[in-house]
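As C-alpha cells, one chain now follows by itself in the form predicted on its own.
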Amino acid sequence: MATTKTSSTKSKTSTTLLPLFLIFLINLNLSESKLTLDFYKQTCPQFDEIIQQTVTSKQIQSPTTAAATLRLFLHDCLLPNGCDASVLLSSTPFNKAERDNDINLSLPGDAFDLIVRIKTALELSCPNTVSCSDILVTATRDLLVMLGGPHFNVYLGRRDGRSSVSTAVNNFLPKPTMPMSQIIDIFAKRGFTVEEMVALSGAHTVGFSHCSEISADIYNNSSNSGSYSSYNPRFVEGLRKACGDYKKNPTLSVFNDIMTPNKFDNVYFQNLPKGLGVLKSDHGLFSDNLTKPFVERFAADQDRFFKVFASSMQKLSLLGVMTGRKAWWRWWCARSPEVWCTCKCKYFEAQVKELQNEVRMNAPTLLMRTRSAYSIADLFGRKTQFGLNFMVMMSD
C-alpha cells in the first residue's frame, strides 16, 4: 500500500511539473522572439556605450563612415530576407554572396570595417551575445545623429542569416540607370509609399558616387539625352573635370550633395531643381510626376523631410528580421557557422560529445543550462545522428 502511494504522489508530482515546465518554455520563447529597445540590458548593458564609442572614433578618422553605413543598411535591409546581415558575409569557393554581386562592388570598405571593430568590442565585453544585424542598425542610427540627421528608434533582438547569395539581389535594389517608375515598384514591394522612398532617397545628402556610375551621362553630349538636358552647365562641366581620369582611376568620386555633403540635412533636395543631381535617378525624382512634389516638399520643410525619414527608416529596420530561439546571431559577421566552425573543430566536437551523452540522460536540464542558444543541427548546417530539432544551451 506504502509503495502504491508513493508512485501515486510522485506520479501527481511529475504530472504538475510538466506543465509548468511546458509554461515556462513558451514564456521564455516568447520573451525572445519579440524586438524591444532594452534587448541587452541584462545580457550586454555595455552595448550601446561600445557602439557609440566604437562610431565615433572611426567617423572621426574617417569621415566617409557614416554615408558607408548607411548605404550598407540600406543594401542589406531592402532584400527580401530583411535586415539579417546577409551582406556582410564573404563568398566562399562555393557561393558568391550578396556583397559581391555588382551592384554591391561599389560598398565601401569603411563600413565592413566598422562593424568588424563593433563585433570585436562587444564580443570581449559579452560573448557570443549580440547580433551583427542589430549592430548594423544601431549603427547606422548612431552615425546618421552624428551628421545631424534625426534620431529613430531601434528595437533589438534581431537573429543573422545563415545565407547569403548574389542572385537574389538582382531586381531588389534600385540602380541610378533604372526609370523612376521601376525604383518606385522596387520600394512599393516592401511596403513603402512614393513618399517615403523619395525620403529615403534623401540618403543621398550625404556620400558620393563613383564618377564610372555617371560617365554616361556627363560625357553624352547629344542634345536629346534627358538626362543630360537635366544638368545644370557649369555643374556638368565640374563634374567632367572632377572625372577626367576615371578611366584609370575608377575609385574617382563625386559627393552626391556639393552645398553641404558632410551633414544630413534637405539641401540635397533643393539642389535637384536646380540641376545639381549627381545621378541619373536624382535627377528622376524631380522630373516624375509622382515624386516631384515630395522633393519640392522637403525642399521647403527639412522637419517634415526628417520626420518621414526617420519613421521610413525603422520601418525598414523591422522588414524580414528574425527572432527567438530557433534563428542565431553570428560570431564572426563575415562568415555563417558553418564556415566558422571549420575554424573550431575540436573544440565543437568536444562540445557536441558533452551535449549527447546530456542529451541521452535528461534533455530537459539543458535548457537551464546558460542564455546562448544554438541546436546541434544548425552548429554544423545538418542533422546530428540523433535527429535532433530542439534547442539546446551551449555552455561560454
Given for the second form:
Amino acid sequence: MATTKTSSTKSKTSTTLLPLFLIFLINLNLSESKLTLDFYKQTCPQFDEIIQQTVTSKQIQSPTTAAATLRLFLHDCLLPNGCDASVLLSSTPFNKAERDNDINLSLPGDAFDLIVRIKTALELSCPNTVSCSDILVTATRDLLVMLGGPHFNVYLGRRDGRSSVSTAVNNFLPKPTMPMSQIIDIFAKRGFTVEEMVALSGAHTVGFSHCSEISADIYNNSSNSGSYSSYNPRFVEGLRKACGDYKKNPTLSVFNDIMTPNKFDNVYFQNLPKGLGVLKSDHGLFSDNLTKPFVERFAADQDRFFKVFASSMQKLSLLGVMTGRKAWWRWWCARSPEVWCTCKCKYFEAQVKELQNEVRMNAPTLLMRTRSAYSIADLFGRKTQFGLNFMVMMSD
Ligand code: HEM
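Now that you have shown the form predicted on its own, what about the form predicted together with ligand HEM?
Time for the whole complex; same chain goes first.
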C-alpha cells in the first residue's frame, strides 16, 4: 500500500510539474530569442557610445563610409540567412565566401574597416559580448542619421552566422540589369511591399556607382533600347565624359544623386522623372507602372519617404535573425571561430595551418566551442606561444 501511495504521489507530482516545466522551457526559449533595445545594458554599457564615436571619426576621415556601410547592411540582411554578418566572413582556401561573390566585389573596404574598428574597440571594453551583426546594424543606423536620414530603433541580441557561401547570394540580391518585376520579386520574397522596396531604393540618394555598372547603358544606345533613351541628354553626356577612361581605370565612379550626393534626402526621387537616375534600375523605378506612383509620392513628400524608409530598414534589420543559444557571436568578424572539417577531414591539416597563420598575424586569443574536438593547442605542440585557447570542431 505504502509503495502504491508513494508512486501515485510521485506520479501526481510529476503530472503537476510537467506543465510547469514545459512553461519554463517555453519561457526560456522566448526570452532567449527576444531582441531588445537595451540588450547590452548590463553586459556592455558603453556599446552605444563606442559605436557612435568610432562611426563619427571614421565618417569624418572617409566620407564614403556611410553609403558603403548602408550597402553592406543590405547585402548581409536581404539574404535568406538574414542579418548574421555572414557577409563579413573571409573566404578560405576551401570555401568561397559571400563577400567574394561577383556582386559583392564592389563593396567598399571602408565599410569592412569600420566594423573591424568598432569590434576591436568593443572587445577591449567588453570581451566576447557583442555580435558583429548587432554592430553592423547599429553602425548603419548611426551613419544614416549622420547623413540627415531618419532614425529607427535597433533591436539587439542578434547572433552571428557561422557559414558564408558565395553561391548562396545568387538570385537574392538585385542587379541593375534585372527587369523591375524581378527586383520587386526579390524584395517580395523577403516580405517587402512595392512601396517599401521603392523607399529602400531611395538609399541611392547617397554614394557612388562604378562606371562599369552603367557603361552598357551610356555608351551603347542600340543594344539597350529603353535605358539610354530615358537618360537626360546632357546628363548622359556628362556621364560619358566622367567615365571615359573606365576601362583603364576601373575605380572610376559617379555619384548616385548628382544634385545632393552627400545628403540623405528625397532628391533622388525628384531626379528620376528628369532622367537623372544613374543605374538602369533607377530609371526602371520611374518607367514601371507599379513603382512609378511611389517614386512620385516620395519625390513630393520627404516625410512619407523617411517614414517608410525607416520602418523598412528596421524590418530588414530583423529578418531571419538568430538569437539565444542557438547561435553565437564572433570574436573576429571576418573569421568563423571554428574550422569545419569536411570530406572525412581530408583538409584538416591544411585548414589548421591556414588558421595558425591567421592567428599568428591577428589574434591574441580566440574562443572556441567544441563538440568532439581536437585542440589546436595539440597541433601547436600543446602550449602555444600565443597562449591560445581554442579548438577545432570536427563534423565527421
Ligand atoms: C532596387 C534594386 C537595387 C539595385 C539594382 C542596386 C544596385 C546597386 C549598384 C549596382 C550599386 C553600385 C555599386 C558600385 O558600383 O560600387 C549600388 C550602390 C548603392 N546601393 Fe544599391 N541597389 C538596389 C537597392 C538598394 C537598396 C535597397 C539599398 C539600401 C537600403 C541600396 C544601397 C546602396 C548604396 C548606399 C549604394 C552606394 C554604395 C557606395 O557608395 O559605396 N541599394 N546599388
